[in-house]
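Given as structure tokens, the chain that follows is alone and in the form predicted on its own.
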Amino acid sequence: MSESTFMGVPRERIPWYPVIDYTKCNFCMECDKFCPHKVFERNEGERKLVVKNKENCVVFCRACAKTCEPDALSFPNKQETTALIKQIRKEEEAK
């Protein structure tokens, strides 16, 4: 479950999701257990969990990274984001 856009800008556009940082991650799922919009998805090769659903992530939450206890995951700077997203609408209202 996604919205299509976030602040009127389509969420494809917008690249804010997390990051596992596979040297820290200890594979506890709780983070995919708390999300409730399966972001993440269970793998049973190599690397157990991963990213799968980039567009599903709720712009700016972070609360699947308080859940991680080894501080694995990472999100992008919010500033650098929201300065990103008005850009994308001053360009769309341009058009």
The other form holds:
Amino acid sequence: MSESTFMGVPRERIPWYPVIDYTKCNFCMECDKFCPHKVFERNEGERKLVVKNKENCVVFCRACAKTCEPDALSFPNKQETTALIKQIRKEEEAK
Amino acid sequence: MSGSEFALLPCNGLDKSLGQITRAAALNACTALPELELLCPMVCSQDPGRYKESAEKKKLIVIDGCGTRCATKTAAALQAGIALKLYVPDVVKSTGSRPEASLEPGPGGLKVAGEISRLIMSHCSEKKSEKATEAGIEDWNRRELDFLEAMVDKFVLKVPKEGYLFNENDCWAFVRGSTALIGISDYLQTRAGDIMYVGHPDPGKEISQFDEAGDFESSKSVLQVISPVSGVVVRINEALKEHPELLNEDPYRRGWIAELRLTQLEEDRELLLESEAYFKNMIDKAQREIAGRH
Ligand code: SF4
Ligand code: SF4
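Same protein, different form: I have the form predicted on its own, so give me the form predicted in complex with its partner chain.
What follows is the entire complex, opening with the chain shown before.
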């Protein structure tokens, strides 16, 4: 998926994906069941769930957070992300 | 206060603490409003015919305890329109209380159950003022549209040739002077499947570009509307409450979701696509999705 872009910006340059707060997560797996983009991965061992395919996460989507009852998922600040995308676009144009 | 127009369908999560909150909330509401019909989720799934009449005549209030959303799925099987949908984890968040993990709801769980039953009662007592739809919107809904069309897999996906601005989250804005209508693209409605419920943003709410501006639900999934523009919600499409299927049938016209008073269109435009560019982006996504599935 490295060729994918969002508004012309290479996806890997946009840090948008869920972060799991393991002090809250109870590994109910609702988020993984919900997300159609295979962002999460189930594991053996202590951290039974990890955010594996960060770049598969749809920029500005926060849908899985709603399925998380203990509120263990967080996302980056949207304004900062928007500003970053605009800035990278400017840099690319200037090249 | 009357509940006679409504039927209440709680989820079946008796084995989960949030399911027990659902049960307590349903019992509260039905005790307070004796005319509110209570549907048994088990009977609905085993023998949907039993509730055929209620499903046809009444509007459903659905309570889902967890992400399994079994009540919503049961409602889909009944083919009943959902007037109000309550999701226990949302109410947990809005009340800020901590439900106990036990099956017997404690003070935290009962507080959530109390709030849910209050929401049900207030919905049942709301006077539905039949607002005359503004003539402007009626004309807008009936405009002829020219489409760019592509066949991907077995689906024909359409994008109007002009007038619409899109974000890459498959939502559109149609600017009308100082306001814009927003909605979802044909691609997004196709991905969702049969839409059963639309959650509108609250009128008066200030939304910035890429914020959530409502959500919608099919038996497959819950999806978000991600606003292409920044603005204040001035109006919502009331018709979708009764006819969520308009989102599938006519996503670019009668399926509009909300109208926003624009606050920074020029800045927002920088991250929006016009029809041709969105059309390419959409085909690309659709093809990648299919490739991923096979
Ligand atoms: S935000 Fe959306 S795309 Fe990203 S992991 Fe959650 S559901 Fe999947
Ligand atoms: S939904 Fe929340 S609690 Fe459940 S596995 Fe995902 S992050 Fe953990």
